[in-house]
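Heads up, the chain below is alone and in the form predicted on its own; it's given as structure tokens.
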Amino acid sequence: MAVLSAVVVNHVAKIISASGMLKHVYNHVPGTCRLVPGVEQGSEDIALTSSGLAFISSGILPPGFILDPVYFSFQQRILVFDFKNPTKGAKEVQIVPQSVKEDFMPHGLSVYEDKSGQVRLFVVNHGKGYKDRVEIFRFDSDSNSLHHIESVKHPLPYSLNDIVATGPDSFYATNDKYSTGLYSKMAETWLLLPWSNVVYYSGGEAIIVADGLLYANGVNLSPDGKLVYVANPTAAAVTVYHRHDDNTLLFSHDIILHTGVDNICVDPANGDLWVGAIPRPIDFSVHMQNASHPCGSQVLRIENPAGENSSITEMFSDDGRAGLWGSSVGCYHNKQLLIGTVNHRLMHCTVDVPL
């Protein structure tokens, strides 16, 4: 009986820690911050081109949550934001053909640029009937349009969250849960079952390259392509893997962050990670059921993520009073920070503090 009680107490303690219910959120910003007009239905993930053009996924209905009915009126879109002209705000990208949008729920994003300068956008798409897939588009900057190339469907990428492209038609992707149904996903979360994994796809074939994760969320590559980073919000950590020549992964270490990490942006200049996070996930769960309930936002910068002594700096933190609720991503470019949310607004900040 004593052993069972100890197991239960330990499990409850882990849930309390993961929920952030004992955490206090302090407010600070890296410079001048403003809400980007016209973005009010989410900006869940952001992927940047080398020139500073940011693609943004908007309108997601996150799987695994009981949702406020207001979210079902959201429009599913891909937006663009140009860091060179931040005052122009974000605008919608046209998708060609329009029929792709008939079954389109964008989530994680990744940009692939080839040597000719062609830009491809990889989009996690939550199809109807739990039929997740990856859409690959070619971007035409002249017409501000995404031209559909192919839909990638495979049995292994089945509960997709995020994606990072490794080639014109290859990628790593995270399955955030083993289950696909609403209540089975919720049970998997609360029981802390380590059934989540990372999949590598190329040439029509897919393999599981990392498993045993509580919640594989955001994924990204180091600038040299030798490391893979996976955000694990339930474990409050970013897991670092060495990438082998055959694209399999070897666990290196965890970077413990003590917060609900989500998507990861990588600074191509120095390899720093910029991680969007929700400091009190318990508030976010309430926010999903009641869209008017505020929740906090946070962006962390991780220097030397490949080493054992990473340096972690909180670059942005807000308890909700700044009007940004539930941050999921923070991308840095040219002394600017763009912060996205799961289903709320988009914020642009200047970074005036020394880095």
Given for the second form:
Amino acid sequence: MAVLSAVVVNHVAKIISASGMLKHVYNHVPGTCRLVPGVEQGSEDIALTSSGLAFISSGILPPGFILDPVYFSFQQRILVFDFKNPTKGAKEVQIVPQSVKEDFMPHGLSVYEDKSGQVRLFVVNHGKGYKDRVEIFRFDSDSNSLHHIESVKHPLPYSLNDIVATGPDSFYATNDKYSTGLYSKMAETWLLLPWSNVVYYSGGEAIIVADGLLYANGVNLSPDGKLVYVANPTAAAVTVYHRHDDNTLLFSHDIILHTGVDNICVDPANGDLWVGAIPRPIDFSVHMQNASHPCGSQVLRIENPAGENSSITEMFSDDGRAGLWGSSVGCYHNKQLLIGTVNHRLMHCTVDVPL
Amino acid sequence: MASKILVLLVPLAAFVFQSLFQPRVRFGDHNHVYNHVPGTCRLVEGVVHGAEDIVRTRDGLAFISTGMKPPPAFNPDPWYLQAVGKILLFDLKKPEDGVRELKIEPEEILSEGLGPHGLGLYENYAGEIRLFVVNHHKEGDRVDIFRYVRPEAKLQHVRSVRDPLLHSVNDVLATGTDAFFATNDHYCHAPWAMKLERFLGLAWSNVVYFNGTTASVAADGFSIANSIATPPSGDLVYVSDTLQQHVRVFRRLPDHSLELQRVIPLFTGVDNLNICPETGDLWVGAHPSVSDTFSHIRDRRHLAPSQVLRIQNAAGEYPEVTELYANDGRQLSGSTAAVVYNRRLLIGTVVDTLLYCDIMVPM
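The form predicted together with the partner chain is what I need now, so please give it after the form predicted on its own.
What follows is the whole complex; the chain from before opens it.
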């Protein structure tokens, strides 16, 4: 009896901690911040090319949540934002052929640039009927369009969240849940079942490379490709893995961040991690059911993520008053920060503080 | 039989749970502190025994109290007991000059042992500057009033105010050449009683007004009335309550008693308050984890988080709170006070050091 109550209390304590219920969120900015006009239906993930062009996925209805019906009117799109011309804002990218858009719900993104300068965009697509797959596009800057190359369908990536390209058609991807139904996903969350994993796909084959995770969410790669980072909001940490030559992963260490971490952006210049997070996940759950309920946002920067003494700085924090609700990603480029949200707006900040 | 035991046990467990968790939540152990700065920051050289309070003149001359010895009740690290109480000057118009120690006349004030805590500044348009210093003198708490003699950079003692109502003084707010408000952070005198007073959350701490001749209680019912400030208009008085984690906004009545208007919740261990005379903004030094600050006082190796908040529209119904600085203790431990002048920020601490920052974020 005592053992059972101890287990229950322990579980409840974990939920209270992960939900951020007891947290108070303060407000501060790294410079001048303004909302990017015209983006109101989400900017869940952002992926950058080396020249400072950012692709943004918009309009997602995240699986596994009870949603306010207002979200069902969202349009699913890929947007592009140029850090070299921030005042031009974000504009929609054409998708070729149009038929791809008939079954298109973009989530995580990743950019792959090959030596010839070709830019590929990998997009996690929640197809209708729980048919998750990865779409690979080629970006044509002259016509501002994404040309579809292939759809990667495989049973192993089945509950996709994010993706990081490792070659022209290979990638790591996170399965954020084991279950695929709405209520089974919710049960998996509340019972804190560690059934989430990371898979590696290449040439038609896929393998599980990390398992037993509470919630594998964002995934990214160090600039030299030797480390894989996975964000786990329920564990409130980013896990660092060594990448072997055969692409399997070996656990290195956890970077505890005490917040609902989502996507990871890697600064190619120095390997810093920029992590978008939701400081009070409980507010996010309510925001999903009620679109007018505010939610906080946060962006953390991790210097020296590979080493023993990583340094964590909070670059942005807001309790909702800035009008940016539920940040999921923050990407840094040339003294600017672009912050995306799951289903709300997009914010551009100058970074005036020293890094 | 079993149900009778349950009826007794459940409320008892609830009571125990509540009294175990409530103080912890009040003392602020639940929030993780992230690091961030408003611009380039550097430690000010030559300040090693704290900079508990800071006040500044309209033209950017900052007075800093240093060398406060934590009372025996807090079981302080012996290192802090080596401190010598002083008043330092930092000119925010010339930050590269750093701090300098102010001469105090007569000499006895320093040789007797100055135990400086909170500071208050009186400045009139004739150019007279008076510094009010809460002095934990060995014979009992008192408020020392000094005239600042600018050409010689010295503090000339004018008078010492002692009163039975001033027994556990923390901060002082000058309202005239000889008048002031002061906070008593505890009601009890004995160290063990003060500890119990804090733990049980007894709200017996108060604010006292001294009119130049006599003292009276202006407001009470605080858990820990820490610091006190007033906007340029003088009609409102702000008082911070560290344990209740808020700032109380009072209207000042003609008899100098204080009438509560509203409360600004800050969810942190609020320490000293400073008003920016140009904007009316309230600048707050705070302890995100009061229990870590207490541990830091017991052992200097134990780090305590620091935080600076800026409150715009503090007098209005919807104050806007922004966190300008936060640190987990590795750069600065136990922040108590913040003063801004022309985008230059000084942050003081109980027993650590003094931090200077250039503010690069928009204000």
